Amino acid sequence: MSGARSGGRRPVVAALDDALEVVTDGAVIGIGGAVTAGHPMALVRGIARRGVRDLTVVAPVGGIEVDLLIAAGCVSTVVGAYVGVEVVAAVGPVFRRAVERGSVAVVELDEAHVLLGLRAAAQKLPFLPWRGGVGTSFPQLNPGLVAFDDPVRGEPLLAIPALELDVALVYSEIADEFGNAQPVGTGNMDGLLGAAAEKVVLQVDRIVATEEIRRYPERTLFWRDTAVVRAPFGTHPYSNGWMTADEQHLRDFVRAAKEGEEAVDAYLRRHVLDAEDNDAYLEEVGIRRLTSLLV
């Protein structure tokens, strides 16, 4: 493949801990996935182990990755439309407790607002206009949403400010060594998260030859400054294109989160802090449990 590497391209595959060095105290990070699918959990657990502080987390439709980072003391602000586990927990228990105590701030948006904010950042615009939310209490909940009159038609609109990210953490089932990703399905808002970020850390299950990527060019996502991290089964306990979500594990986490800080700390020690890497985490979960999730 030496010829394929010429022309300015270079491999961007990195070890997980090395790739996460771009996530520093006070950073604004975006986390991909949606509800119970496609969250880059191996990266999230890596951040929690590193003990990064004062993060602003943009999670369009977040789940236990937000709860986990809050429990690890990493988060000061959450930006997004939802944090929960669908039928398992309507609202993330750790997230709820932190917001009620005032230890974590929330920037209220709906999903369309998140999408517009990411798109504005990707286009290097200060904001994009949107009708959704006009006449509602959203501007009171989030003063960053500014009502204005369209200068062309005079219609009332909201200005949705750009959501500029320092780092986006996203997942794809496969990518090549140059960072060309091909997620199964839509990839949710991951493409926009990457486009809105200065740097991208891409978690994948498999690194494949560029020739395999070229077979389906229409499926490809690519960002300008990307590190690729191989982490098989790394979305666990969430689903991806090859495995279902581990509902029992999600329930176990939520039960611990509802019990309180002592139970959550025990979960963190067992599944995050004492598991030095993704392989150690998978050993703790167990091969039989993991293979039972394959589709």
Second form
Amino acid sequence: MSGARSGGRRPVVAALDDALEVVTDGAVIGIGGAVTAGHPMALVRGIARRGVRDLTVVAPVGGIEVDLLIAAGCVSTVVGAYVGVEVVAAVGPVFRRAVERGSVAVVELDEAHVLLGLRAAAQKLPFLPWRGGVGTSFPQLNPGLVAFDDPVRGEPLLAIPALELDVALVYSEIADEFGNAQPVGTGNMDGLLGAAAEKVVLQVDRIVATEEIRRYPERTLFWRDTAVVRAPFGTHPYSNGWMTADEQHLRDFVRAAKEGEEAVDAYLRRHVLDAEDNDAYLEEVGIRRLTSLLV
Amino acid sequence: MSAAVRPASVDELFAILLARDLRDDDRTIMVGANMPMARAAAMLANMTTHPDARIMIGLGVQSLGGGEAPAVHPFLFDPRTLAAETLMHQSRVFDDMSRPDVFFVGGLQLDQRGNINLFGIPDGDGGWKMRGPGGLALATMSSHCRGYYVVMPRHDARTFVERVSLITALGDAQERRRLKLPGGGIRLVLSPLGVFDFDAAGDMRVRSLHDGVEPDAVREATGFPLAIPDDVPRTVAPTADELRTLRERVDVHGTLAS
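Next up, the form predicted together with its partner chain in place of the form predicted on its own?
Time for the whole complex; same chain goes first.
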């Protein structure tokens, strides 16, 4: 489905591994989704398989996508407001171990700081001001956050620096072959992640005709440079608008991660490294488990 | 005699105490991640005392006035929360900071002045002795909302400390005034031992102790001198009606029961 049609519009659909070639060693990538919803896990597993190194990962409110990439040795720095599995694990277990060992650095931000940093990057500004975080340890932990007195009313504020991304990995239930995304639900921060990035890789469950997109134009998100990758059920073990998160799978992952590196490596081999593509991963999870998650 | 109502679990007690304390003019009640007891409290209040409020739970915003609550799901961002009046867009929620009246926070550490630490415990050498979950939206929400509740699942000298190692949410009332933070600050602190608030100078004090909790046990479990009145009030226990409503109409899956 690649290559220009004569006089026609060029589709931007790509195979998962081809689309991920834009993620290179040392890149700054943003990963969409929030808490247990809408993370583009098929893309994340693809990056882990490719063995990319030294990534800076911007995860606004992150989950095991961060743990998996750390376990696969891809990450040097994590930027964001949270890494954890909510009620299953208050802190991402691989993330916690790596940070306590000092093998991964953290750039601390409040959730609103992530949003403003992405917005500043999208608006080509060096920073945007914010009040939340004034009087806290944020500027001490993250020297990029600069306290200043605002020039209009003289009130204490923080400058939130722009978060410029090389690549944003985001998810939408639906898109057409030209990169018009229509997420079911809120889209989390994905719109801004894409706007802050040079390139967007968009994971979708379904590729629909543009006529379908035209029925609800108010739902559409698009970015300048997008590759569309089809990966049904690809947010698993996280939810999308049509299925819940797989609590049991998340509990199994957390148990393995807390057990130690051997158990994490076994998980990685079984679910990531030896599963050569999204379909192989889904086979490993099993059709009964997958259909039980549909709402 | 009819069957006795099973006593409240700690999370059920938290949910009922939170719902009871909401103010008449609380109109938008927002709940963050990993706080199922606060989700239940918001729904309970919305169905009983606060029919005009909107509750922001998970991906949806709704009002349950007079109606039935959706179940308390294990995860905050469950897709079933999309069945709502409107959606909680993570990319827009910070565009109207006058809106969330109420928020709820937990913490690794809470100190005498009401400061919360969710970053972790530093090792004093630029690294971490214990890494916490991260800041989430605590700094922003605690700066702006009209009032917030601190829910501490544990109460011991490691969680109730004189000074937190790092500040994720500034609770100290004097500092908040000096820095012109617009929000109203902490309303209450709940722990398995009691209910706490802050005196005029900004130091934590006991408001009530839960049934069966002795003042000495609280002193021992608290890492700073805690003002406890001689005739210490007791937390008003959940009524059979409150528990029934919570269990039969809100927490129908029993998420808070254990």
